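In the form predicted alone, a lone chain appears below as structure tokens.
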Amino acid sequence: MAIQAKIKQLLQAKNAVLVAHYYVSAELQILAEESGGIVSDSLEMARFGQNSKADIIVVAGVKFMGETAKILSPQKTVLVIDKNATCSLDEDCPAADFAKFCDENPERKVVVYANTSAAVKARADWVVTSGSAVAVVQHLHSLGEKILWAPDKHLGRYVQNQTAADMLLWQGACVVHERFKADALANLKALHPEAAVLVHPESPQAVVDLADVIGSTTALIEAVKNRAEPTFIVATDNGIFHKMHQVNPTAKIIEAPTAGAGADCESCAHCGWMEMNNLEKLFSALKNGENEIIIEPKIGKKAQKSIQKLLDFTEQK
């Protein structure tokens, strides 16, 4: 029996659901959808798990995604495929250092990106996604609030430019998006004048400046689905290409270049931590109940409040 079939049997037997991020392998994304799970961004993964009747949520992604699922479903068992799969944004924003930063700037509303630990979310007033950050900060700015933002400096700068809000930025960055090179992208764009350039706002400013579409993973997928161009140059993790090909099978999708000073490959935009997720580890975690996410209840409740603010805000929009 193929390992996919064995995993499907286990998911059913244990009343478990598999939720996968756009950046994990195509085989995991396919398995999630074929078994009644979902492929989406981190917050929607958590919400899907919360709204499902499953007792166990298995997260194909990285640690903070498992924590977000547990925050929204504290009564459920949440497993990650590899407990060592993390995120540079999460790692670059230690909870103790971040709390000190907040304490030093008490007059500011604390807004943190979803790519953070449960403890950092617990310290925040608001949790946002890349798709909702501009709207939330614009709302807070309209109320006269000053913002303390963490952890991604590039996304923070983009939001600041869009809203004109007073924002103090934590200096974190995504190891994947920070590698995109504007000069090489401009050259590639010249070679493909028929292409639309799609850029995630975690990318450096010079790269964002070359974009035809700037947006979250979901927004970039929608652009491939709905825009008329035959070709797309995409500046985000190349794991997303599976879903892009699903929504537009005829599109030509080209990786934005990471080549430049200090580069070791021409275009290699893929998260090594996402790559740590595979079918064999998934089977083992599900069979043996490995890699369970545990969050201190007090932290979980505080983090849930900051996420709920976003959910309530987006429902009102």
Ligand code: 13P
Contents of the next structure:
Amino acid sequence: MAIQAKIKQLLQAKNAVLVAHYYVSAELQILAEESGGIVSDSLEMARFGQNSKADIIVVAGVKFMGETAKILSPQKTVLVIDKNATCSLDEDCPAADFAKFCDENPERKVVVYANTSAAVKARADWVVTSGSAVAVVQHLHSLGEKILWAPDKHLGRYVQNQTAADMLLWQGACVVHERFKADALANLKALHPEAAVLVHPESPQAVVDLADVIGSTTALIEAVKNRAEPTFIVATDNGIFHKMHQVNPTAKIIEAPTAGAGADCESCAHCGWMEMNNLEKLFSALKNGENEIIIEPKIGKKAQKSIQKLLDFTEQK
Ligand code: 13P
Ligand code: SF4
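Can you switch from the form predicted alone and show the form predicted in complex with 1,3-dihydroxyacetonephosphate instead?
Starting with the chain above, the whole complex follows.
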């Protein structure tokens, strides 16, 4: 029996559901959809896990996505495929240093990106995702609040430009998006005047400045689905191409360059931590109940409040 069929059997037998991010391999994305799970951005992954009737949520993605699922569903078992699959934004924002940053700026509302540890979320007033950050900060700005933002400096700067809010930024970055190169992208754009340029806001300012569409993974997929251009140059993790081809099979999808002046790789547009997810590890984790996410209840309760605020806020929209 193929491994996919064995995993489907196990999912059913254990009342488990597979929740996958757009950046994991096409085979995992296909399996998630075929087995009644979901493939989505990090916000919808969180919402789906919370609303699911399954006893076990298996997260195909990175650690913070598993932790978010557990925080929102403490009564469910949450497994990740590889516990070492993390995120540079999460790694670059240790909870103790972040707490000090907050303590030094007590007058500011603390807004953190979902790509953080449970302990950092517990310290936040709000958790946001790339799909919701502008709207949340706009809301807080309209109430006269000043913001302390962490950890992604590029997303923070983008939100600041969009909202004109007073934001103090932690200096983290995504190792994947930071590699996109504006000069090489401008050259590629000139070669493809028929193309629309789609950019995730974790990318550097000069790359964002060349974009026709700036948005979360879901927003970029929607652009491929709905826009008239025949070609799309995409500055985000290339795992997303699977869904882009699915929603628009005739579109030509081109990876934005990561090899401009100063780059040290030909094509870095794929997250090494997302790549750690595969079918064999999924089978083993599910069969043996490996890689369970455990969150200290006190931290989980605090983090739950700041994530729930986001879910309620985006629900009203
Ligand atoms: P999304 O919230 O847009 O899915 O992004 C998550 C992520 O890790 C981007 O690198
Ligand atoms: Fe983190 Fe970047 Fe990987 Fe997303 S792509 S999980 S932000 S390192």
